[in-house]
Structure formats: structure tokens, C-alpha cells
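What follows is a single chain, given as C-alpha cells, in the form predicted on its own.
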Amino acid sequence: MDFRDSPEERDFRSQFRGWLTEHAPGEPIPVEPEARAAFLLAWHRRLYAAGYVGLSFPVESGGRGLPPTYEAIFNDELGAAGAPPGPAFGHIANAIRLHGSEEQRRRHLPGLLSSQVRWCQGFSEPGAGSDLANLSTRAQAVEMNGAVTGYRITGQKIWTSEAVGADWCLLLARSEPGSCRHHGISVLLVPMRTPGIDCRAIVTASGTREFAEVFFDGAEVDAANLLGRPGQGWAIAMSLLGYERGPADIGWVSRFARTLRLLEDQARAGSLRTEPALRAALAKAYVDLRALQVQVQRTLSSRMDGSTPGPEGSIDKLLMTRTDQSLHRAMMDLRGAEPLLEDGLDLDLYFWSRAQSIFGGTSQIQRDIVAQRVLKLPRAGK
């Protein structure tokens, strides 16, 4: 497989690199949560206005219709320029693109891609842990004259990213009474300002308010807000998670590359500790990142025929977790006590890296998926 740029890809890379030189923010990302959110939102809108969001989306869905490899080039150049990451909503946008009705795509995709409308994803629950199929939030069908006219939602979601300030939630709920595990689950598109929804920010150990718990107390939505068919929720969720676990689809690669670039620059300038063990840790982070970048290129290349992510995405997620944790562990060792004593994002990034092996499906779950669905190995005990 040849990972070198084609002439068209080389032209795109050059154009985007030149655009970044003129338009990438020169100031650091703010530390204060609200200022940081506003800073990134403005950056994402600038990227969209310049035509750099939705590169691989079909033209009829608001994208540029380019091959998926252009997403990797986009991430490469963001990281190389030390620019802030791109928007991380590809998983939600692809779920609506692939499973939504024409009306839902027309209504929701433009605002999502342009970052004019903000979305969150309501999957995790307090009683389900990392076992998504154990969710208990209910979406009771509301009927009139024998026809389903809406859904009444009752339950609780937790660790919902960006829920505070979100306009809509892509919600996974159990819509068929008496169903269990993967069956009887549906996806609803829920306006966050619907009466009966209470969103409460979770303050993390590092003081961020990125996550929230969301309570649904009889919140009602119209039947037209159902994504796909009733009971199709599990299949849609697996499709969405395939994109969410893809480091290129949600911009992780560029974030890692940006952090590594900063560490390399500071090490060369002599402002970091450079004992042999720490230099080896930084080298390991570099190798982990390069392995991840090559795997991402391989994954995106396999989707050149228009296919959607499959269980192989779990390999990407495992490599992404390894890179995140080795990189930010090296960062903490190289910078000594500075992240603990000074304001900045370093401590946030380190804490976040520790959670990488839990959110979006734990590393244990990813290994099970690779063993059973990629390598076709039998389940334990069988």
C-alpha cells in the first residue's frame, strides 16, 4: 500500500498548509472552560467557512465529496502547524447522514457541520457502566388513534460530553417494553430545551465542565425525531461508535501531533529535562504516534470504496489509547512539577489520557471485539 500523497492530495495539503499559515490562531487555547469553548467554536466556524469541514462528506450532504484520506491530511497539517484541533462531531454527523431521513439530513447537517448548532451524544448511563446494552432510559411510544405520534423519555444519562450548551442530543433509549440487551433500542434526536430535561455539569478533578449528567423526566419529542426505524438503535449505535473510535474521524491524531510537536520544540530549546530515560519516553511516544498515524491512513484507505467503519476500528481505538497515555505520561515526566503548579491545559490533558481506556468502550471491550469479530476467535469458555 502506497501512503504517499497523490498529486491531487499534494495540492490539497499545500493549499491547506498555506491557509493555516494565514488563519490559524496564534494565541494558545484558553484554560477557562467557557473561554476555551468559545475559542474552539470560533475556530471550527472559521474552518467550515473556508471549506475544510466535512471533507469526505458527500456533496449532497454538505461536504466536499473528497476521499477519506483527505481527513488524514487535514489532521496531519493541523498537528504540524500546532493549530487547535478540528471539530469532533464526525460520529454524530455520519449517523444522521447514514440513517436519517431526507428531511432530517436537510434540517440537521448544515447546522452541525457549520458549528452553528451544537450536539451531544446521550449513550452512557449510571447503571450500565461500559455495558451499553444494559441501558435503561425508556422512550415510551405516545399513540393517538392507533398511530405513534411521539415518544415520552424517562431516565438518566451521564458523562455526556458537551451537553451543557448543546442544542440537540442524539439519544439512545429503550423503546420496546420488556426488551433486553441489544433489542428494542431506538435513537431519538432530542432538542435539549424540551421541557422535562435537566442538564447538570460535572466538575472533573481538573476543574473542567466538559461532561454533564442529563435527566429526562417525561420529556416528549415528536415521532419524526426517530432516527432510522424503531428498534434499529443498536445497529445505529455500532455504526456511530465505528466513527467515534476512529482517531481521524474525531481529530485525535492532530491533537497528539500538536502536543508532541510542542514537547520536541521545548526539548530542543533546552527548556525541558533531558535525562536519558525521559528522552526514551519521548521517543516511545513518537513511535506510538507514528504507528497510530499509519494505522489511521490504512483504515481511511480501506474506506475509499465508500464502506463504513467496521470492528477493525477497535484496533485504532487501542492504538489511540496507547498513544494518548504514553505521550501525556512523557509530558508530565518531562515537565516535572510545572503542570501541577501553573495554569494551563497540561494537567487536563494528562487526566483525560487516563480516561481514554474507559470512554467510548473500555480497552477490555475493544480487545474482545478484535478477538471475536476481527480474528474470529471463540468466546472465553466456549
Contents of the next structure:
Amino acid sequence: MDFRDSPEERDFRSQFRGWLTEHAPGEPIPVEPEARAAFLLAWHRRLYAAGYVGLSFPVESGGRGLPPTYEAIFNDELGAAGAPPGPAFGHIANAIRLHGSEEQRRRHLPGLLSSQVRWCQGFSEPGAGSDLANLSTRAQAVEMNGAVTGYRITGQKIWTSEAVGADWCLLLARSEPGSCRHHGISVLLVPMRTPGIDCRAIVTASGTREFAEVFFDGAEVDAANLLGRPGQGWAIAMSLLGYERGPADIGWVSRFARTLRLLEDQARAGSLRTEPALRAALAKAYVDLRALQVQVQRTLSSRMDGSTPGPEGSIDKLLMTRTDQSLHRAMMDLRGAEPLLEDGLDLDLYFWSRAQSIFGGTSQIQRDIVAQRVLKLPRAGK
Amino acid sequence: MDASLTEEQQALRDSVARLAADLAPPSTAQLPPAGAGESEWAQLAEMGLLGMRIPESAGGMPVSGVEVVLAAEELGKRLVPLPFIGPAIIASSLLAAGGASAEVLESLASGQRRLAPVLDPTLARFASRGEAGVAWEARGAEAGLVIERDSGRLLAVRPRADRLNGVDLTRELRVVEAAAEIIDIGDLGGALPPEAMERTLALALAAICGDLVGVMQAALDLSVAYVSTRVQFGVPVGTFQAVQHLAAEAQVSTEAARGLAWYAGWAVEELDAHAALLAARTAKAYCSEHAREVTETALQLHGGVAFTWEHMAHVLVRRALVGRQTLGDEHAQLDAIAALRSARSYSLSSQVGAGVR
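Show the form predicted in complex with its partner chain, please, because up to now only the form predicted on its own has appeared in this conversation.
Below is the entire complex, every chain and molecule, led by the chain shown above.
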């Protein structure tokens, strides 16, 4: 056990820290949706150009092939510098890397990693939120002379992040007529500009527009856009959840570290409330964040041998949710009336923290997974 | 950075786990234990657990804070009613830091002599000579160890012979009077350097965290086993989601607590003394809060049976409550952390690998 950086890690950390000093945007992330998307896209392209995207991704897939712990250093430094988060497409990139054909990997991974091509993930539906296996979007096989030449997609997706402006969608749809639950589902790579696709932004409770509803009305894609085998969709989706759920792979930890750093700076400058209970709440947010950071380091270390994340990722997601919610409650309390008098970023962060226990699998679903698949408690009816 | 255990650390953990299973109290009927537990104590000595913080030159087998935390975790998990953290970790570290004679240190490493650190009556800090205190983990101890305020030296004092009727059935506490007799047990060395004091406090906190994590794991294991077989409404109660979710939350708390305890153990030697102490206080804040929560969950998951004397669940709660209070519970730690983090001059530049500085 050694939490200290190895010499190579230290070099990487110091290089990245130096790079951030020069290149991290000084201005805050814009609130207006289009400006926000453009701002983040430019930031992600800059990170890629400097070699900071796909750190632990294999070299043959366009990454740098570094150990998973480099992702933690990357997120550490982003958080410490107060820089915007890196791109969060880890699960889509891994889907294509692990399940795509040679041709699909060659075609899609470079654009995905470089943020030249923008992707979204079409999983949730109005009738399939926590119960993803209840999805009803259909991908009907189009046949010619007995061979499948394409798929015609009909249905609706919802809560699709960054769908407005996306070029491609990793879509989960039912390809086997009459199939139910997790059988007969396939993954398709769908160009968003295919005729028959309509995308409408959802205005969230805090007024932002990152999410969208996506409607498919007979949109047709070529059979070559199938990822993996027909009917393999559920297995692919499940293999990705560990990546999506593990905070190790996404930038949340760095966002929380950034928020905490700002709060502590403001506390030192005397611009926050000072009641003892709130001082303790800020200290508790620090403790919770450290618990999460160390947990992420342990998870990444356990993956040094190249193993993929398992159901333990749900422990990390639940811990991340606790940290997010305790930090942002403390933030709202410490700032008192200020975030209430001017609707802005604080309320947005607060609402995000409340949504943390819903998106990417609700806390209730995560607890089911921990109880049944980690602790091996008996299942009802078995 | 590699946050996983080395092969040697895993091997130590496994062998302490085997020993702890042998030394576990078979039932509540054997608690509190009678006598000084001489033969069990000899087994701790034989495994080298009593010399973990004593230099090799004085008969010890020094190891890092990580191994200390791992050993404490395994002993805590089995509710081993022997004084490990008090004499073998805290007293030994203080004496080694103060420059006690090789003869004294050797007698500690061999198990020939047991000394219990003396805490003040709040259990939240070390006691000074001249104030009343509590000899902490005093089973079989011939003396308590106090710090003389003016000289900063360690002194051995005689605690009262009878044990306190404390709630922790596995940990013996004895009253040390303000005017307790000083006893001569050899050369205990000179004043403790402030940095050594800080590191010893960090190590003590980390070790107690290890113990609390062990207790949490025991509470979780006991509960999972119970709800998997206890049938109500025709099915094991562990099939109910309300029950599963309590267990899942306990699992999250236990894993997170374990990570912070290991990190704190690692930090004892690897970070500067201030940062090591912050890491230890962070772990202690988390472990204190969640050890109570997780052992309370065990009570809930067991239902009425947990409130019978025969059941081990209450023994876990009792050990958690005392461990939690010792050297400061989460309220005390959060207060200290807030003070540390809000100091303008405070620099965490040496806090390795963390995004928060």
C-alpha cells in the first residue's frame, strides 16, 4: 500500500498541474445552454489535444494505456485547480472498445476520444427508468432476400444527456419482436441526423437544458451499425454500468473537490455563516469527500490488473451520493439567503445533488444490488 | 499510487485473523473475561503483535501504521478481550518515542510487562500526572502510563485494583486517582518530542479506527447471516427490501470507514506529522459516526433477540460506543478538523494524492 505517487505518477501530476495553470479556463462555465455546451466541448478538445483524455484507455484504442490510478490524479488536479470536469463518455467508449467490431472501433473511437464527434446514450425511456429491462423502443429488422440489411427504430428515449447537438447515439432497443424483459435487446450506433429522429430539450427544475427527449419514428440505420450480436444488448448494457456507476471513471469527485475548495476559501475569508453547527457541517463535508476519494483510489487500485468493475461499483455510487448531498446541503446552509435571492449556480448544484440519488440507477436500485450481489442476501421468490 | 494491500500485509492480516478467531469469546457468558489472560497474551507476543512499535534493537518487530490498523481490525472483528491498542500500540509508542531503556521496551515486546495509557475522565485525551484518569485497556496491566505536564516525561502510576463496571465487556478500564502512587519500573526516558507526540496520537486514532472497522464488519456479518435464515411471513426476512437496504447502507459505511482507517495508518509514517494527524482525525470522525450507526443497524436487523444478554449484538454496540468516545468522537474530531482547515497558515501541500488542498 502506498498512496504516494510513483515517480512516473508524480511527473504526470506535475506536468498536468503545470498545463492547467496555463490552459484551464479562468472564467466560470456559462449558464446559457448553447454557450455551456460549446465551452465544455472546446475545453474537452483542448484536454485531448494535450494528451489528457483516455489516460487509462488502451493504446490500440487511442488511449494512453496508463494504469487506472492516473484517472484519479487527473480528477484530483482538475478539482484542485477549480477547472471544469473532463469528458464523461467513459462508458460509451468502453462499449465500443469491448463490444465493437474492428471496423467500428477504428471508425468511432478517435472521434469520440477527441470530442470531435459528440455522443449520447439512449437508455432510459418514459416507461423504463429504474426498470430498464422494461424498455419498449423497437428496432425492427429490415430484410432483403432473407438477410438483415438494417433496423427501423420506433419509440422514445428520455433523460438523454447532451442529446441536443450530439452526432451519434448509443441506443438500447428491442430487436426481437415479442421479446420481453432483458431478452431480445440490441445495441445500435445511431447517427442523430438520421431522418425520423426528433430531439427536444428538457428544461430541468433549475432551468438548465442538458437533457433531452429523443423520438424515433421509423428512423432507419444500416445493419453494420449493430454493436455486438443481435440480442446481446442487455449483457452489453450491464457490462457498462460498472463504468458508469463508479465515480472513478467520471468527473464527479473533482467537481465536489472544487466546490469544497471554494467553500473553504470563502470560510477563511469570512464570507460564510459561522455558527458552530455549520462549521462542523463543512468539516463533515471534507470528511465525506476524503472517504469518497480514498474509496475511488481503492477501486482504481483493484483494477490495476485490468479487471472490469463489478457490482461493487454500486457501493461507490452510494458513497458518492452521500458526499454530493452532504456537501451541497452544507453549501446551501453556509451561504444562507444568498443562493435564495438570486436563482443561479448554487441551486443548480443543489438540485444536481438531489438527482444524484436518481440518475445512473437510483439509490434504491444500488442498495438492491449491494444487498443481493455483494452481500448475497436471498432474493424474494427464490 | 496503489491503495491495495501488499502480499505481506495480506499475510499478516490472515494470520491475525486466525489467531483472533481462536481468542474470540465463545459467548457472552465468558464476558467480561476473568483474570489477566496470560496464555492468550503470550500468543499475541509470540506473533509479534506486542512489538509492533518497538525497535528491533529492543526485541521488537517494528511495522508501519498500516499493519497496526490491520491487526486492530481483525482483533476488533472477533471482539478479542485482550488489551492490544492500549499497551502494545499506544504505551509502547510513547515509551519508544520518549527513549525508554531497552530493558523496559524488551519487557513490553515480550509481554512480560503490560502498561495501560491513562486517559482523562472524558476519555478524549491523555491524562496528566496529578489529575484523575482512567487506565485504558488495563487488563493484566501492572501500571498506568501518564505524562508529567511540566517535564513532558512519562511516569508509571498504580491504578486501583478493581475494574470499572464499564459498558465495554471486552475492554477493561480502571480508575487512576489524582494522587496515584508512582511506581518505579525502570527508566522510562525523557520528554516526548512534540512531533512524536503528534504521530503517536495519529497512530492511536488510526488503531482505534481499525478496531471500529472490525466491529462494523462483525456487526454486518452477524446481521447478514441472521437475516438470511430468520423466517417470518414464510420467507427469510433478508428477502425484504427494507431489510436489504439497511444492510446495504451498513456495507457502504463499513467500506468507506475501512479506506479512511487504512489511509490514516499509512499516513502515520508517510506524511508530515500535521497531515498524519489530520488523516487520523478524518478517519476517526468517520469511523466513530458510522460504527455507532452500523452496530445500531445490527440491533435493528436482529430484532428482539439482540436485546438479550446471550446475544453478541449488544457486545458489539458496547465496544463501538467506547471506541467511538476514546480520544474523541466525531463531534470532537470535526471541531478539530474545522480548526485545522480554517487556519489561514495551514498548508496541505504534503497531503499526497488528494484533490483537496
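Only the largest set of C-alpha atoms that superpose within 1.5 Å between the two forms is called the rigid core. The model shown is predicted, which means the values in this text are computed figures rather than measured ones. Residue numbers count along the first chain shown, from 1.
Core-superposed comparison between the two forms: the Cα of L341 travels 2 Å or more.
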